[in-house]
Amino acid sequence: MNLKMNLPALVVVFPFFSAMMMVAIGIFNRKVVPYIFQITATITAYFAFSLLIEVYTNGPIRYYFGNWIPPVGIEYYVDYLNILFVTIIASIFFVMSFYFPLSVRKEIPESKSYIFYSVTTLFASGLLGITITGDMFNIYVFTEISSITAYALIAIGGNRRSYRSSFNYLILGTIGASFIVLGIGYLYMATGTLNLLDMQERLQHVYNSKITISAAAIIIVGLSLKMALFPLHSWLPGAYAHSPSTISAFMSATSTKVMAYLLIRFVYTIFTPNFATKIIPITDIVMYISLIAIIAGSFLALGQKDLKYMFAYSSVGQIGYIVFGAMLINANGLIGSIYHFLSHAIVKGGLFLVAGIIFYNFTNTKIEITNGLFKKMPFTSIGFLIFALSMIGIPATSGFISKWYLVMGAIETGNWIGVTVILLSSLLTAIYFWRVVDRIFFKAPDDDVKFNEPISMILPTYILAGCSIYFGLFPHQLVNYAQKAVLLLMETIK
């Protein structure tokens, strides 16, 4: 088999096997399975950094599953933007696999361990799936993969709490993929293709039909319920407050952020803007509820007692900003979206990192536990002020990339609205991030026991960190490849 040539099917068919695999040892031997789970989530990186090379080297890739050709075979494409995305989550993959066995054995029973490894390889074969594939159906396929895995994920804790945020999200997570599916119909009856290139030409001779208008907005109000777009939100704080602290990292910093993704992907490349600004509005109505949404976030945020629960209503804000990146439809906004993804990915997935070392020690993220906790806890309590920094969009970290790239797409549109919300919504981040970092670096701790910072839960803490404060520092290239990915969306602008 010619390795080069099928890497688009093995990023994703590889951790999908892998998982398999894992649950025919663990019967047997429980013991190996973090071992197997650490060696997929390397070579899966590998596999997407080596396709990121060649995509960048020499362009979008077509995969076609069985040499058949679209639209009657499954294709998987691949150009500038998904291949980042892909890249992306293979690495958080790959760097939390290391951080996962020790928090595994606090939070997860021993006797789910080896299901609990597998079920999160599988998870993330399904993101990876639905980043990469060219096909309109596999990308509802994998939704479901990923979405049915996150209910086992959540709920695996075994606590009332949990059951009760897996089911919560369980219902809402089925009306949004019911949503989408429904809308893939729609589709397929306007266009009678499922491959998503050549739906893009087909769809631009009905963008008049109401088959196709439904289409649309069926679709986005489907996507908006699975990235957790304020006010369809309702699910996300209790799936992250509840789930195991791993689960709340791997998901917080990918699981949302794809279903932006997939927002940017239907928008720019399936409908195109021509539909999404002229035929309806939709980057019009999306636009201000991203900006509802980064306001309600913060302000959310605000009152929250639990680390967990805060973190969670921030990322309803977040997700806010990535889509207002998006919706503006012009080369600055999207550059800002697609570098928020990346900065609020590692961000955001190392707080909760963060979050978990606290659990691990006091058995709960209450805000009142952090009282001197530098004092107890030096390397987490720094890493925590690392990424709230970022979060505020303080210049040297990746999140003050992100805002000022945002920022500049909405002068460039006049909208200053926008411009007002994203300045306001980081002064309310600092607000909510300095009662925090006052309470860790200023008050005096309650006792003066020392905790335990394990290496393997710190080191994928302090990478995510130190890759936040590089990709602050040195954006040009990120910034550079994020450009080559705009221009290919933007063709399709007339």
The other form holds:
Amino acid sequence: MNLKMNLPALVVVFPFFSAMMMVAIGIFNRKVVPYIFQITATITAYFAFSLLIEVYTNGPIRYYFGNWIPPVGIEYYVDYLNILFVTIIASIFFVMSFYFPLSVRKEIPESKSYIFYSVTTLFASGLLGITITGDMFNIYVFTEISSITAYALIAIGGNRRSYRSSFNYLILGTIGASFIVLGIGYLYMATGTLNLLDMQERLQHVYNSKITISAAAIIIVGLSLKMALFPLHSWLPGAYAHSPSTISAFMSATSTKVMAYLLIRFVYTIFTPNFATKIIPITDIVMYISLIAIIAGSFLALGQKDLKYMFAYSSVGQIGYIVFGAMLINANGLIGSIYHFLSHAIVKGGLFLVAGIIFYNFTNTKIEITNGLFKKMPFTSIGFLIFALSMIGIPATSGFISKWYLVMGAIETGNWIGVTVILLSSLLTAIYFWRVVDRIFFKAPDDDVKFNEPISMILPTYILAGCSIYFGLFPHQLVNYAQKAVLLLMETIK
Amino acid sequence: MIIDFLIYKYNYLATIILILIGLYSVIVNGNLLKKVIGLNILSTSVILFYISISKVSGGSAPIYAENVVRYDNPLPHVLMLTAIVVGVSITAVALSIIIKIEETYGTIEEDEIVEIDQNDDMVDNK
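To test you: the structure above is the form predicted on its own. What is the structure of the form predicted together with the partner chain?
Let's see the whole complex now, leading with the same chain.
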């Protein structure tokens, strides 16, 4: 048994089987399931980091299942791009796993808790599967694994609004997935293969075919629906606001971003930028939509009365940044996009963890209850402040670095509208976060009740806050990694 | 040309019509159960699309036999087995959520649910 050789499979398969085991064990003994959950998250993160080191020392890995050589067999393809995403998802999963037990005990009925842990693990393994696979149809199957578990996890939220939001997400998510699978069918028709790299090669000969053009259109619409790009975002606020706090934190950090990764994968690896620039301007169209998304998300967040709703609408704007950077077809823009994926996963995940601690004490997350929160919950408040600064993009936080690269990319391509929009949106972000910061730090509290801040909830929040500052102060290593990924993606332009 | 399209490529036409019927019933119907039925039509139409493109003209069923030169492409069939399973699971999750909505709201008509939620908001804001 060679552990190192089988890492790409283990990262996905290990949490998958562990999820099954949790149900089997949970039937007899519910108390051990949280520990199994934490061990699973730890080992998955360990696998992801060993894979990261492996890929950056020995180059991209092509892992053939059952030694069937593609295009016949199914392949897991790990290159410089998706290993970053795998590592981010696995480490967010690891950090948050310590936050789960207390919050779950508060929000989930005890009899359902072991199933909740199991479904969460399945959700994580679905997301890891999407990022790591090198086979088109696997992408669809893993998308559905992560989506179906997401519907169930949102519905477990407890109030009747969570059922309704879950149902909305189910309808729109399924339509999106059907579009994606229809588009994959078109591509299969045009090329006769489902392997990503094989398809990239064969697709070059049929760029002008109407099948390829309609496949591109259908897949991009499907992905936009799944990643909540602005006009198609209506499922997202409800889904984030009414799900359990742990799930809104984990989902906001990973699930829509994974779809943004798929967009990068489709535009750069499968269709290649040549197709986008020469045949139909998909990148330009999506770029302008993403600019509208950035502004609209920020404006919508401005008027919210609930913290979770505010964070959710701000997610709609932030996904715009990631898509904008990717659609510039410029090295710096793409680095900014990848960096923003990391930065936003850390920061938005952390913000929802803060909302979870507030929910733990107040059982709601209305903005008006945060008056004088600093006196009641000092650690939570400072955590919130760090994340808010990073969202705005103050220097020495990770948000600054990603916006720096995005603006550089926009200037290099002469996209002055983009530069204006990013700066304007930073201002709007500052306004809607400062509204809350002002209440927390400068308003007098309504009463003198002290609240407890459990260490197991504060610690994950501070680890994420620490990461945000660390990647703001020392961005070089990660930028180097991102640069390698970008070079690989840009090879196809020549 | 239209006649040619109708005769030789009617499967694409059928797929498009079914997808549009599915989307239409998801959008227009206020009843959540009918929305789920619309979703099922939508996903079934994709399945039919895959199956129809697997046909090779003059090919026989993809089972090994003597005296057969051409086989149909079996791969889309296998893919669609997975898609059918996915469709069934989505329907199951959707129906169980509908049951929960019926229990908590007392209705599965969307406009009534929206009204109930709006009344809740009014009470909250007072």
